[in-house]
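Next comes just one chain, in structure tokens: the form predicted on its own.
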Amino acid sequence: MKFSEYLKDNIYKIIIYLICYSINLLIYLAFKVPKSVIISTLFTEIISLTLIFLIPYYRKKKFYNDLLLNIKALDKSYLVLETLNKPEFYEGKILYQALYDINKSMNENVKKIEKHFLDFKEYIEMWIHEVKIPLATLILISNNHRGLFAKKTKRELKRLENYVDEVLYYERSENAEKDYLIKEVNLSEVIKNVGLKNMDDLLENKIDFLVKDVNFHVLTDGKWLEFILGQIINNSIKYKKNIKNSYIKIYGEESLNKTTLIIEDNGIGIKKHDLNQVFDKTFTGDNGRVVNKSTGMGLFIAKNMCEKLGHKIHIESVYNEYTKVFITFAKNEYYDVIK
């Protein structure tokens, strides 16, 4: 709170005072009041005016300065009321009460929204689990039939199943603390499950699935990691090149304090200007224009889940040559491991 701005805001009081003093001075002169009395009166009025301005200023200054500083310092500015002492001056009391009423109203509305969100979240989870049953049944039915129609139907059902899983894990990743379970997991088992789940797509697209040096134990959530790897492999399949020797290689590297899993393919790759954005929500880049089957959510969810699990993920790629995805698992003795 600047004193200069405070004076500007109260300039009308100064003008009124000067007008009143000028009238009083004319009256003093008209009645031939001694100069000593006029001077002493002027001195008293100047002191009075100064005090009238300074005392309210300093009473208000601390409250308003604290208000502005605390708003800037807080990540959640709406909590500023909790950091303030109730002021003693009348205008401050009005503002404090107004902030209290606004804060109370906001909290009530937030609670309503949170309840609505939780109800909707529970419904979505329930719906996903319910819809997966008929999906699995339809996939089994299509497996028992041959022919082009059954093949196309199965392919579309698998895509639909993947989108349903995407919604489920996206919803869960927003409230990850309640859903994941960190324990020691063998990478070879996780990769085996992912390979089996994507076997039909790999065979149909004539992609060699090469796995070596993955017999490492890491601390993670097995189901979440399966989903993460599934999204990466789906992208490799989706963005394959039309060549005879298409492949997806999965291999691991281990050092003293970390284990790194590398998923490599020789697909169409990612252009350099898109690399920094591949983990952004709904980003599809130039490849999304070439292959019209991308939501841009898979890698975003995968990165979000890796962060929740304490893993690091990054991508290296040369356009039209290769793409490598690196997932790094730290060895942390402070994990509460469940075996």
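Whichever C-alpha set is largest while still superposing within 1.5 Å between the two forms counts as the rigid core. Numbering follows the first chain given and starts at 1. None of the values given here were measured: they were computed from a predicted structure. Compared with the form predicted in complex with the partner chain:
Superposition of the core reveals a Cα shift of 2 Å or more for Thr137 between these two forms.
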The other form holds:
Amino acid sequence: MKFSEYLKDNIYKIIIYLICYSINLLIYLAFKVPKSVIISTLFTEIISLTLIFLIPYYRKKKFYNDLLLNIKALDKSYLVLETLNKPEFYEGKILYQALYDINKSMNENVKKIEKHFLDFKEYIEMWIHEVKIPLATLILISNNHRGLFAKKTKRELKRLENYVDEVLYYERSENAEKDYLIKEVNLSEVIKNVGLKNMDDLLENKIDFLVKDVNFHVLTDGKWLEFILGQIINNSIKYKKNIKNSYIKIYGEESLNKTTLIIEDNGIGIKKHDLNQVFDKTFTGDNGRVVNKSTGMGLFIAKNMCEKLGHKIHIESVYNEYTKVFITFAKNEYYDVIK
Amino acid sequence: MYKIMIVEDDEAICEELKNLLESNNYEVVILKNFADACNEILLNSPHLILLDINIPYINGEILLQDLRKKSDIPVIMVTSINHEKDEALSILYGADDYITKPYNPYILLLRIKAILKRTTNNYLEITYKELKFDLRKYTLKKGNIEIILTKNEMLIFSYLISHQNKIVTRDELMTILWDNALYINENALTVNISRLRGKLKEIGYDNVIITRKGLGYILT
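Could I see the form predicted in complex with the partner chain next, after the form predicted on its own?
Next comes the full complex, and the chain you just saw is listed first.
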């Protein structure tokens, strides 16, 4: 609260006062009041005017200054009311009460939306579990009745399964709730599961799956990591080059304080101007337009999940040559000591 | 013949699972009375149980805990809940494995086989005709002649033996190899099969692995 602004705001009071005092002065002169009386009344007038201005200014100043300052200082500025003392002056009381009521109503609204969101999340999780049962049945049926038809059906079912998983993990990774469990996991075990899951696709596309040096233990959620690697491998399959010796190489590197898993392919690569955006939501880029078969969510979800699990993920690529995805797992010394 | 019990309330999946297991030489019992699940399981005394988590009356994890108080029958949890937490809990409660729906049917069969092998006396030597096949040393023996197989060939041959006189698809063979972290491609599988044929021929079994075009292989 600036004094100059406060003064400007109250300028009309001064003008009224001056006009009144001028009239008084004329009256004094008309009645020939002695000069000493005029001077002494002028003196008291000036004192009272000053006090009338300064007292309310200082009463309000503390409240408003605290309000403005705290709003700036808090990262959740809607909590500002909790930091203020209830003001003593009338306007302040009105403002305080109004803010309180607004806050309350907003909180109720947020609560309602939160509940709605949680209900929806619960429903989606349940729905995904339910939908997986007929999916499992269909896979069994197509397996029990072999033939070309079954093979095609199986492929489509797998696609369906991937999309369902995408929703599941999107929902889990976007959520503030802790939906993961971190424990020691062997990378080779995770890669085996991912390999098996994508075996049909890899074989059909004649992509060699080359795995070496992955016998490392890392701290992660195995199921989440499977999904993340699945997304990366799906991309490699989708964006492979039409050449004979397509491959996906997976290998690990260990240093003093971290383990890095590298997934490398010799696919069509990513153009430089797309490279910064591959982790963005619904980004498909030039490659996506060529292949035209992506939601653009896979890598976004993967990145989100990595952040939650505390892993670093980044991509290097040269267009038309290769793509390398690096996932870095930090080593936990504390955990090693306990072990 | 091993008896497997299915604890699952979805009828369609029960039926298909039964078909799958029966065509792989297992006897199948389906749990009917969920209210008294534990006793019905014990009465049937199966060699292995496939247990779902979402079942009527009690949940599968609690049933597993009850069961473990009375019996050590191997249990594979088969569930659509794809969560590390539930897996960790199930293993803690005494499950032998945890598979999420939808699953690759071959993988399910492999896991069943692995657990049955582990819990019953594990035979590491099997015979095929006059051949003695040592699964630890990867060797085939007939009289004084001994031939060494590679790990790939060993896995392929043992699978063929356990499915003797039945068509085995390339898909199935691939699944076993990849399940053992041997990520080979189609060409390599063809090469492995022909090498295995060569080695069998050396020892006097020519043409025992027959190719059925578009279907797979049969070991006679």
